[in-house]
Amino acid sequence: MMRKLLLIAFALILIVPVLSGCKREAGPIKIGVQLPLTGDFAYEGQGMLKSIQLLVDQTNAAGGILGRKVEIFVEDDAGDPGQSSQVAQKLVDAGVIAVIGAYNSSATEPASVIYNEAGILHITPSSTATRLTEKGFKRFFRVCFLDDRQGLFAAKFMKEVMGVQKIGILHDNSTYAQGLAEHTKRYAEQLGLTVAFYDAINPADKDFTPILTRIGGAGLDAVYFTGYHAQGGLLLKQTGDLGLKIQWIMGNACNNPELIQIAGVENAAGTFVTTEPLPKDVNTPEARKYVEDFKARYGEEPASVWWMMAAEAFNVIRYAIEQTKSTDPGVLAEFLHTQAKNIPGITGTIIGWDEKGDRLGTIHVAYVINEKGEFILYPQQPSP
């Protein structure tokens, strides 16, 4: 009778540990956010995290993920580099799979480092500076378009819509907006558009009135500035206060309606935003779906094409361990290189991405934002 009691306990001491790991193996699903949620960039910030927890509900009351619930571990890197490694590193500890973020591309250089050293799916909305995706991650991928894109865009926009010729370029020497400007200054020229001002602003200053008084009496035809919103919005107060006539054109960081409130709608209005289509310009099921249950959840409609693309991000995520039933990163990044094609996004038909993780098939706009503070689809767009 002793010997048997012996066997049966010995049995269990085997069992249990393989329950338990079964247990583990069925418990949620971790995915990391990590995004501004103060500072300059809350706005933005705010808004993608309301448009990945709805897809997260969403996605949990229909039964999950392979049958397991998802669970979302939320840091606020505040656009910071310095915090965005902590952040990182935080969310590393937390035992997520994937993450999504950061915002800017500032953020997102210091932390992508940290996550591919922990071999972490890594899937950016936002970030669009070219040379993030130059390092050789194999788990790193964004769901946005590069800025070397949107330069070329910009300067097609400039010489073939606008129809000028001596243009200026103004940056903030952020990751993101000095990239941008780069790319656009070397696409201008190749265009033959001349840049007589290329400089840059200090975005922790306030009054700008320096450089926008050289700005107004440089002669310019145009001025794009690769900044984000907050200043935007400043430099166009700004040039009203002056009085001075500066035809402003604006890269993707600057469309949200941010900046027309601190701007204000008199300073804003005429100025040109070169951007990924907004959410109410995307006219597929998905994306209609996406804005009407966002309106529904939270009472607006998603005003910034980067809560869209967050919750992009997370579809991605989502569709990846779907399609290969598995939760491990480098199986999904793998999924990802080589096998995704023609996911049906909320942004738009996913074509697929390249071996560096940049998402092919490019898409910029125009828009220009009309005298009650909207921004309007300009009707006319460069060629191709």
The other form holds:
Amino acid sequence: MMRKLLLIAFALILIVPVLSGCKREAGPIKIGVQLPLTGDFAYEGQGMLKSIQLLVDQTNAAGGILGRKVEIFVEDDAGDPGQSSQVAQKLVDAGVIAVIGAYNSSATEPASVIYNEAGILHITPSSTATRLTEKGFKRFFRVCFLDDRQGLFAAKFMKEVMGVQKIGILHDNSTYAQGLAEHTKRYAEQLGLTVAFYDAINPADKDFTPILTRIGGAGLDAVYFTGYHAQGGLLLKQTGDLGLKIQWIMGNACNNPELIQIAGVENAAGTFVTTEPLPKDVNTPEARKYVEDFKARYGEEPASVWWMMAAEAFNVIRYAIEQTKSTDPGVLAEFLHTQAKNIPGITGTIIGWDEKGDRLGTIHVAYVINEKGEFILYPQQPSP
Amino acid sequence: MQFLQQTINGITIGSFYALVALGYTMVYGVLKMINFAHGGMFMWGAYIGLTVTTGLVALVGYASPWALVPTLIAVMVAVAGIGVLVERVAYRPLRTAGRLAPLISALGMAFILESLARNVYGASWKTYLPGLVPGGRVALLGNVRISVMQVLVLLVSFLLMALLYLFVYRTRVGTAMRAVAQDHEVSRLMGIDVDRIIATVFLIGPGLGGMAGLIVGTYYGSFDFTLGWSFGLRAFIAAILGGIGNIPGAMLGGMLLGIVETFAAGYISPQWKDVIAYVILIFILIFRPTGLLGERVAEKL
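Form predicted in complex with the partner chain, following the form predicted on its own:
Now the complete complex, all chains and molecules, led by this one.
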């Protein structure tokens, strides 16, 4: 009797892996999503997740990719580098073939190392720090554009459109903000502008009046802030409270309606923001469809370009799988590097990627905040 | 000119630290315990204030600074309630368990309060409705400005400190508190209801903390659930610096920390602010380990 039971148990042990092996073949395509769903960047992270969810559901409703359903595995990194490594490991253990994320460069950096070691296709929708693609990771891509491009754009905008001479640059010591600040400084100096003030705030602070008082006394024509919108909003509010006249320009992490809510409309009006265009200002059929579908499902407009970029990241993965008829991350990465040219993207045509995984071209524009507290595409833009 | 403006900036920041520091100091004075959950209670003051003001404005149809008066009362009552509850649930059962257990319990409460706020209100930044805060600025000496709100914050802070001081040193309950601060057992023998006195401390400390949360929330206009840590830690340091357990000390420590931070940020760099501020503080503590006013240990509260 005992022997019989053992035999049955043994047989089961042999059969189970075979069965589950069969299941894996026909099972869903597993895609990981790593975003800050809590913490400072939760607003962005939640919106990006909604975007991805929208496209995944649309894809599955239309029969999936290559006849297989898509299943997403969502992990929250809270924008924190430490938590990022932990959740990246969880996604690797879950057996995903590709990951969309993270939001901020500080969180993307440690995760990219783990995904690279695991051989997973890793696409960040929004991390623009230059050094992320300097590590030689063959399966790391971005659908956003480098800080380097934005720095050049900001410098040109200040010189050609605003016509200013003596500028200041303020960052917040995060990977992203410091990178953008350094590039802007380099290009501004190349264009002949004087960078008379260059410093950083501590983003954990609430009160920036000490540094604002100093900036106000420095006689600058314009100040470029490269940090995030929560601090950007407080900077604008406290500039107003102190009665200072500072012409602010802010980077793309301030491209968010919450900036104006935090600052108050009267303090935000007249501020420039350099950024990728808002979803509603992108004039392609794909973009309009995305905005319409998003509104229909969630009852709100996609509020920031990063939500759209998250959808774009999924779009690229889907496109690559469809074109290559493969879910092997190596094949997909090779395809994106060499063959993917002029893809009809949600954020405009994707010209392609260079050997480092950086998206070619740029779509940056300058917005101005008007008296009603709306981001308006500024009529004048610098030469391309 | 800039020096004067920076001094005003520093005093404003310092008065916030001082307001929060009062709560740490009161609890420490009586229980010799650091109530790390105080930052969380302070943060809840900001959130409850947000709910109440939003509700009031929806009710009357427009935003006015007068809405802050009923809000203030509601916030103080609600957060004092949280304080008493926390004491009853997390601290009282551990009162005889040595020093470490209540400390860990307090840290646990801090995390619980923070997570609750995040789960109830969400993780995004919250903003108070515009129009609640009395606007307007007074120009002193050319470009130097002080806002009506800054003046109010300063007045309220000093008034509160004075009231608290009078309460502790001039009333029967205050005298009982000082007795409990010195010795629980002897106080009990003298007929003092020690549990009730401690509950009173947890009524006043968190009530003040909640009020500080409302003031900080409306002053800066926006906050998120991490508010408790950023101000709580600084305020705790301010309390130590001034001499923990000492009410004027908390005020002095808060002001000093605010001003040192401001000058470091304004004249050197915000990146170096903390390094400079804390090097100075460590030096002060080396020469005065009990804090600036923390001399007469026996009479502490």
